[in-house]
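Below sits a lone chain in structure tokens, taken as the form predicted alone.
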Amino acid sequence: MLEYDFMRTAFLAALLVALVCGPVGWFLVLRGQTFASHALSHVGFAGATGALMFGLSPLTGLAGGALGAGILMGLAGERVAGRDVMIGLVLSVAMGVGALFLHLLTRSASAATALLFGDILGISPGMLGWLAALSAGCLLGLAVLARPLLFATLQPEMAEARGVRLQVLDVLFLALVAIATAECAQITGVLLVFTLMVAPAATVLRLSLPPLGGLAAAAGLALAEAWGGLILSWETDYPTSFWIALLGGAGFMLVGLVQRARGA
């Protein structure tokens, strides 16, 4: 399997993406903002298709669209929380705009499949360099924000009293989520971002590990699911995103069953 260049590139891409999605997803689930990655991926889809129309890399449009939406969501703060109808309409419009852009493209079928469901085996060495740069920047930003972000997540009133600017923190964190979402979409596609952004983190949080252990475990589990999906895809010829989604769901359910058995 590893004799092929495209497989080695796919494994490296999965490593870079998983190391970001696990820790970012851990904070995302802990803060109760899992809808954000779903929303940002849909808005990023419109940006990616728009970039394709102008001959640019879809990763550029996806990251730009998701980043802009993340910053706006952070600035809006509590005003968008709980407004399911507004969020649903924005997501629908974003997907509709993306569908229009795809309709105007001559290679819409292949582009739509890659954007919606991912194409990890089609990642080029040049794309791998961009993923490495985005992952390094995202992990560095998360390392800087981790302590105040955890404080603001667990004790927001006390954190604000101590001088932590909650809105600024929320904007910066959602910007990191946008970058992680753009990277994750290269592996799973915009429709299955939850599989790598949320499933590993939600599974690890059920184990009640301390913060550093939880962050490391989330990254490790995301990597295991991504690499496991690649291996199973090679053996079965089924899509990688399908196996990643199946492994994520199975891990979450398994931990729940074990906890329930121990409680009984």
The other form holds:
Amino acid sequence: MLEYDFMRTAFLAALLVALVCGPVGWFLVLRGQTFASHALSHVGFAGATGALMFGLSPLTGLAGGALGAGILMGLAGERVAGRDVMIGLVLSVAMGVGALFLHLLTRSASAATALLFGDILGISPGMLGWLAALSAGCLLGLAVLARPLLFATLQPEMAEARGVRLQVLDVLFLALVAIATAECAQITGVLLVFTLMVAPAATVLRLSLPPLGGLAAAAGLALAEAWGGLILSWETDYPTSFWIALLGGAGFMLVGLVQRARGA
Amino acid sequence: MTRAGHEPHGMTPAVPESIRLQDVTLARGGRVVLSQISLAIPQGSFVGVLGANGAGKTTLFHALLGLEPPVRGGMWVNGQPVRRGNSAVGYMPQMRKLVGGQFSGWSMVATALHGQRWGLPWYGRAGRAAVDAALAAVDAQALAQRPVATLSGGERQRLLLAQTLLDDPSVLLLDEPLASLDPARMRETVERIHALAQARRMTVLMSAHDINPLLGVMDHVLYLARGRALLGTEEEVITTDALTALYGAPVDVVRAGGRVFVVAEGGGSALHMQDCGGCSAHA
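Got the form predicted alone; could you also share the form predicted in complex with its partner chain?
So here's everything in the complex, that chain up top.
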């Protein structure tokens, strides 16, 4: 399967995306902000359909929409970030706006499917460059944030007393989440961002690894699930997103069952 | 005895000051909590900070950490004006919902090691030694490899204490460290902190709901009520006269069975339990 250009591109894209989604998702799960990332992907959907309307690339719209929403969410702080209802409303309004944009677009059906459920085989080599740039930026940003972010996540009061600016961290982190979400949506679609952002990270967090080991393992597991999905998709002709979702869920359950069997 | 609102001349100048408040007014959410407080705490003093819920204990700590600047007045720690992120001031917040309970005790303590610095949580040899030393200082080596979620309240408390020691602070602010402990652990915790403070010459401000676990170890009592503060020794502050004057209402200090009870007129139970700001159920 690697003799085909589009498959090589797909494997590379999955590598670039998974290496970011794993570690970003690790913090996301630890911070209890997974729902926020779900909402960001939906705002990204509105952005992507809007971008299509104006003849821009959907990735631009996705990243732009998610980034804007992420920064706003961070600035609003506790008032919004912890409120399920607020996030849920933003999410549904964004999806509604996205539906409107799709309606206004002429070639809506294929675009909608690609955005909602992902189209990893349709990623162009040109897009690969963009993904590489976003991933590098995202990983670099996370490497700079990781230490205070971990401290602030586990012990916010103590971190604040040490001089950590909690809100600055929150805004910066949600900006990273937005970019990671936009990247992830290229592979899994906006509806299934959870599969690559949250499932591997949540699985790894069950393992009681120390922080750096956990971050690396989350990246590794996300990569394994993304590539596994691609291979299974090649073998079965079922959608990649389906396999990635299935692998993510199965991995999470498997670790849970093994731990229960051990009497943990 | 140093009466709040007056110049704290009563303190002997032989021991340098650790904390000094000059005419400080503190507010929280627009409401004045402490008004025109002046006091000085000498270095190495072990201070029990007492008062009802909402009397301003946490607000005072936040102000000393530079998190909430005073409405007016000046505050100094070790002769320096209070500033945010001063590593000379260690802070142990109230125990809250556990996040990251799957991490080992060691990992949990290590997150506080220069946790404010940008970069990866990579600690290096010196950092790992510092974490080991902090764990040893609170006799928590045995907790290092256990997931924090499996620890008891008292054990988690020790890890928190170890974290505050990482920066080798000269002032420790401990917010209600006894709140979630069973009575047997309370005294043990107080004695552990007292011994640590003496060995490291730290000034300790420890807020508490109940004075009894602190009896005998406190050099000073800082009693907060009605926006005012009273600083002095146990014998000076915990008396019917002193607390009646502070509260501006009849308060009895009753000693029974080696324990102290602060009782409001007409009320049967200790004052700190009842006088909780907005709640009027027991009025």
